[in-house]
Every structure is written in structure tokens, then in C-alpha cells.
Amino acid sequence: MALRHAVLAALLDGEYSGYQLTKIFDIGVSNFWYAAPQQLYAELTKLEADGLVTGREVVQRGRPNKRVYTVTEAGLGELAAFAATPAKPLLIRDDLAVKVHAVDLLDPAPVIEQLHDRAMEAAAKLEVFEQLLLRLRGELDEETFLRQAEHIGPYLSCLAGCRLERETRAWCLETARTLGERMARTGRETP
């Protein structure tokens, strides 16, 4: 996957500023897919001048006017042609995980600090992703509207998002418990 099919998939919905779009990516697409404001501002240059999206500056009154996007039918042929690729594995890099596979020959005491934060920041970002899924239903309990609603796709990419993210809370304190237990048994001082 391509930072453009990401940026094509988040214009679904609607016409998007790139300052908008930053924020979409920081809520609703950051569970698979990470990208700098600066990236997404080129990227959305890029698809303009390759007709995949088509932009319109707006004036605003007291500020700066902005550009919107949209995408057009080709970018919708370029969505559907990605859809219709075989999906790569998911490949994870976490620098993190990289510290606990070598925490045996490391002062694990700086590693499970580590874990504690990246708990509390997957705590954050699963309580951002719940919001998002009652904003995405409204009223309806989950079943009906994956029943009945007519854009189930940023639900159930949300979805995944949620279980990753409980996933990801679980194993660092887990992780963290089992280190320091291990710490504590070895007589050193634990966070």
C-alpha cells in the first residue's frame, strides 16, 4: 500500500482540506496508516497533478484561503485496482518490541517505563477509537448498523484499530508485570 491509497480511501467520505485531512489521519486512519502533515500535503499535490483527485480553492474571510479535494472517478479506478491486488502481510516495526526481545542482557528497569507508557498511550488511542465508533453508528447498536448502514468501511477498519490497540495495552502490561517480577526476584529495584 501507498501513502495515496491511504489519502484516497480518507476523501471517501467527502471534500477535505489538507489541514482537515491531517486530522482525519490523526483520528480514524492512524490505526494503519501513519503519515506526516507535510507527506499528506505532497501527496495530495501528487494525486491532483495525476487526476486522481481534483482540488478547489475556497476563500475564506480573516484567514487563508484553503484548497478542498476530492476524488474523481480515476482515483476511484486506482482504489478499486488497489482493492483488487493481493494484500501484502502486515509487517510490524516496533522499536520497542526490539528493547523487550533484548531486555535479557539489558537493565530492564528503562524498558518496562517504556511499557507502562505505551499502555497508557494505547489506552488513549482505544478510547479515541471507541468515540469514533458511537459517532460512526449513532443510534444503532453495532449489529444493526453493520447491518443496515450504507459506509461500514472506516467502522470496521476502526474496529480493527480497537482490537490492536487492546491487544497492544494488554502485552506491554503483561510484559511489563513479568519483567518486573523478574527484576524483583533478581534483588533489583523496580519503576
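Numbering follows the first chain given and starts at 1. Every value quoted in this text rests on a predicted model; they were computed, and no experiment measured them. The term rigid core refers to the maximal set of C-alpha atoms that superpose within 1.5 Å between the two forms. First, how it differs from the form predicted together with the DNA.
- Core-aligned CA deviation for residue 176 between these two forms: less than 2 Å.
- Superposition of the core reveals a Cα shift of less than 2 Å for residue 9 between these two forms.
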Given for the second form:
Number of protein chains: 2
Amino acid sequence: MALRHAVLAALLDGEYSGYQLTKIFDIGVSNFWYAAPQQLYAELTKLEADGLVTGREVVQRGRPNKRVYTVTEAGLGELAAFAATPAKPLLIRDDLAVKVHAVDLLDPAPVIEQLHDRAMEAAAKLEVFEQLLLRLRGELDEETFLRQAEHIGPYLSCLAGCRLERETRAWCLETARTLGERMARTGRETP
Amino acid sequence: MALRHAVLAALLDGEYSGYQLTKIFDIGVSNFWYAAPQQLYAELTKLEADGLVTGREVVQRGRPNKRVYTVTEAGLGELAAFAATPAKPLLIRDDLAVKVHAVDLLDPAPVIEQLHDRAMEAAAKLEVFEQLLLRLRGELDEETFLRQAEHIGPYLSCLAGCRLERETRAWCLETARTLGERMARTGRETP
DNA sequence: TGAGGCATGTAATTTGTTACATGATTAT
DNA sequence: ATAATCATGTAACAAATTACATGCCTCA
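Okay, that is the form predicted on its own; can I get the form predicted together with the DNA now?
Now the full complex is given, and it begins with the chain already shown.
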């Protein structure tokens, strides 16, 4: 079980509803985990049934009510046990890299386009992450913050996200340029 | 279908058996895809049934015979169609980052240990990747190679792997140091 | 003689994904 | 009116993980 822990970790930052978590997993936590909305709703239900989180109905005006969740003591215990267990290797699955790997025998044009798209997405994410870092550390500079603040977990994981997005952007642009120049030189695309 | 394309792309580099592919997916292709051995055997069987690869029995002395696979024309067509299709976002699932995200409420000691382990794995992979780059480009320097060689796909995807591993190593070491210093300062671990 | 690499799977279970479904409110 | 955002799911299907199973050969 794995999504379970990602959800628990995300809920440490505050009370969130399923819907809010989908947003967080879409941009923030996408940092280190991906999950579809339906997975999150299902997992929250299971987590509550297992007593690892507690839900609380929040009545809203002007929009549908929502159910927000908090990690329980048992949930914290589950996380502690998880943290003490050896980490599984990073799971990565990248469509675009597969295409680049095979690009020699393929039409590079659509691949180049996708590289540009990915570069722009990475740049956008990077900006979001950097804003988040600023918000988290407030007045302090990074070094001071990391030395003195109580809650640095989200900051540290966000730093990983920044690194990933920065490198992604750079690699995509570089690769697109390389492929583009070769295309221009040979004049033609499909082999 | 996705693993399918990763396998086809890997098989463009040469004829491989299921067992060899497990090695490649463990270190080389781990670059952009992860798959368990059983998945690979199953996928190769399906790919052959669908006519996207052809298998060939290779009799060996001193070790069991193996079946090696080559991409067919139809397989290449499948890859071409795949490459022309919009890329799905990068899928990432990182246990260790989840732990770091939650570290404020947990015992940091095992997390720090895992960060060191991960850093060493990353360094090892980085070395493998850099050796691979050297082997691929032969005499040429990178720029010349990327301009002139026919087959640059594997080189380009390997560059992405290098970036990832380099950043992983740096982030792990930095994060471990930060957490370690805080532990030393507070003297105590679990909150 | 036992560990470890080579080589290939099956079967059961757990996860994840896709498509579908619903319904309210707000902004355009 | 219509689209977008908020909000939460179910059901069917596809994929991945885990555990198990087999058997040969080499090297220590």
C-alpha cells in the first residue's frame, strides 16, 4: 500500500476534502506522486474505515458541502511505520522519453512538439513550486528557514520537485533543439 | 497500453531476451520506465502474438537457451503511431519523497538513512549512464556526435537519466544533511 | 553442497485507469 | 443559456505486484 501514505502525508499539511486533494495531487504533490481523482475518493473512504483519518462535514454556502479529513493518531502510527521501512526505488514512467529513445526510426516532428509542450508545463510547475517555497519560508532566507522552522518537510519535498522540473525543462529544450537542427539539416523527416 | 511501447523502444537497440530486458529495465531503461520481470515476459508473449515482435530461439552452451526478440514492421508502425500521439504527463511515484514530506512528525533517523542509500544508488546509476554515453558516442565529443551520428535516441534519453540521477543524488545529500543537522541540534529524534 | 546467476513463466491479488453519472452554484 | 468549478462517487476493465514454481549451470 502506497497511495495510502501519500494521502496521509498530504493531509498532514491541513484538513482537506477529496476534491482539494485532487488539486494538490494535480499540482503540488505531483511533486512526488500522481493519483487520479477517483483513486483519492476511494482511498479516503478506506482510510476512514480503517480509522487512519477522520472526516468532518463542512457546510458551505454557495457551493456543495464537503467532507474534510484529518490524520488520526493511528494514521500517524501508520506513517511512522512506513517511514521506518526501506524505501522502494523511485517509480518512473515517461512516455515522452520512450519516444525520444525511439526517435531515430520515427518522424521527429511530433516528438519535438511534445518536447516543447512538456518544457512549458515544466516551467509552469516550476513557477508554482517556487511560489510555494516563498510562501512556506515567509520572511526567512532558505538556509535560516531550514535551520529554524518546525515544519520543513513540505519545503524539502518541494525542493525535489523544483529540481525535477528545472531539469525536465532544460532537457526538453535541449533535446528539441538537437532534433530540430538535425531535421533542418537533412531537410526531411520520416526515414 | 504503455509498457508495450517501452519494450518496443528498448528492442530497437538490438535483439534481447526477456531476461536481458529485465536487466535493461533494471538499469538502463530504468531511465524512463520501470517494469517487473514478470511483466516483461508477459508483454513479450503478447507482443509476439500481436505480430509486433518476432522471437528467435538461441541455443546456448553452458546455460539455458533463450528466446530473443526483434521489432517487426508492424511493431515499428505501432511505435510511429504512439510517437505521433500526445504524450501523457510524466508518472512519478516516490516513496522517499513522501517520507520527507511527512518528516516533521516522524523519526528522521531512518529517513536520513534512506536518503543516503538513495544517494548512493543514484551515484551508481549515474556512473553506469555516463559509461553508456561514452560507449555510444565513441571517439566523438557530444556535440559532434549529436550532430552527425545516425542513432542518437538512446543517447538523448540517457542524458535525461543522467540529469535525474545527478539531481536525485544532490537532493538526497542536501536533505540528509539538513535533517541531520537539525537532529544534532535538538538532540532528540521522535517528536 | 549451497549460493547465485541464467532463464521463463503461472496464478492470485491488489492497484490503477477509463468511462460514466449526478447535481449544485457562479461567472460570462 | 452555457461553461466552468465545486463536489463525490460507481462500475468495468486494464495493468501491476506478489508469491510461487521450475530447472539448469557455474563457481566457491
